[in-house]
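To begin, one chain is listed below as structure tokens, in the form predicted on its own.
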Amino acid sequence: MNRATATDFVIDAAPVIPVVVIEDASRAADVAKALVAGGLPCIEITLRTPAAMAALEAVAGVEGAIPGVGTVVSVEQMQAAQRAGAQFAVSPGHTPGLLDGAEDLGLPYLPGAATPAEMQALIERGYSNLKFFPAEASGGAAYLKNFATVFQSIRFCPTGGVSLANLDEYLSLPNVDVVGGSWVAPKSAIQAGDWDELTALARDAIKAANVINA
């Protein structure tokens, strides 16, 4: 596995990556869908939920959906959700021993990164994708904007606190091509079976990315 460019499926896919918390399997298929209508198919269901591995298998098997799994923190975690049919894990942060899971399994790997030290062991590991979590918390856009010049080989998915609100201010960075958010995928909307305005969520999302770039 080419560590450096593993992941640039995920990053390139579409400029959010919806976060998704699944408390019903059931309901997966349906989210995927909805997501994937709205043009956003990559979808990192969260290990928050005893649900989430059935929930995982379900959105793999949704027509245009890239499914992966997100907050994980151990290599079995890694193995069963690569049984299930992830295509890339994501992280908080990261250990020397999930890199070197992810590397064994040849899973694709968005390891978390939020100080100078933890982004240069992961160049150093041959990383260039990086998670940047938490990412409001930690500093927010100018925080990360002070590592496009000194870590130029680097394009980080922020997540945590990331909304519509403030998205610009994301992916107006260099560095900064994808963003990782539970908004597109709200609780309440999951819940009452929604599928429409996930969708209109994800659609949004879409158009202010789009006009961000022009």
The other form holds:
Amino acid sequence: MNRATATDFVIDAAPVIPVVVIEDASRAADVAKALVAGGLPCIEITLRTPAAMAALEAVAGVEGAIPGVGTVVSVEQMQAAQRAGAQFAVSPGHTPGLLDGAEDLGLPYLPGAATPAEMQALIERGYSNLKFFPAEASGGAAYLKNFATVFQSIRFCPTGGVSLANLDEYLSLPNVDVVGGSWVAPKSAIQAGDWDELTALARDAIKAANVINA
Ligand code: 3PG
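Can you give me the structure for the form predicted together with ligand 3PG, which would complement the form predicted on its own we have just seen?
In what comes next, the whole complex appears, and the chain from above leads the way.
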């Protein structure tokens, strides 16, 4: 597995990776269908609920969806998620054990980094696609901009506090092609089964991204 390019398909699929928290696995397929219909195929199911693994399996069965697992903090979680159909894994940070685990499993991995030292550790390991987390709390787009010149090989996926309101700040940076966020899959809409709202939020995000890239 080429560590530098393994997650290109995640970064390049669409301008937003929905970060999804699923309480009830029976809703996961509908969530995925709604987001795919809105143009966001890469879907990160976070390991924050007991329903997450079953949700991943359900998303893996949705045509056009690219299921990923998020909030990964152990290799065992990576293994279980891969068995459930995850095509990629994301972590808030990273550890040598997680990097080794992803490489052994051949699971495309988007490790997290928020400081120059963390970024350099990942460059040393051959990674070039990184999650920048927590984006807003760490200094936001103004902070991330500094790394465009010093770490020219790195493409970041900022996540944490990103929304339609600040999407443009991030996507207009030369080192950002995609952001992650939960705003396109709000808990309230999932609970209400309002799939049209999810599709509309996804379309709005794409529309905003297209304006920035135009
Ligand atoms: C994540 O899991 O990556 C973040 O918690 C998502 O952050 P958000 O809810 O602010 O989008």
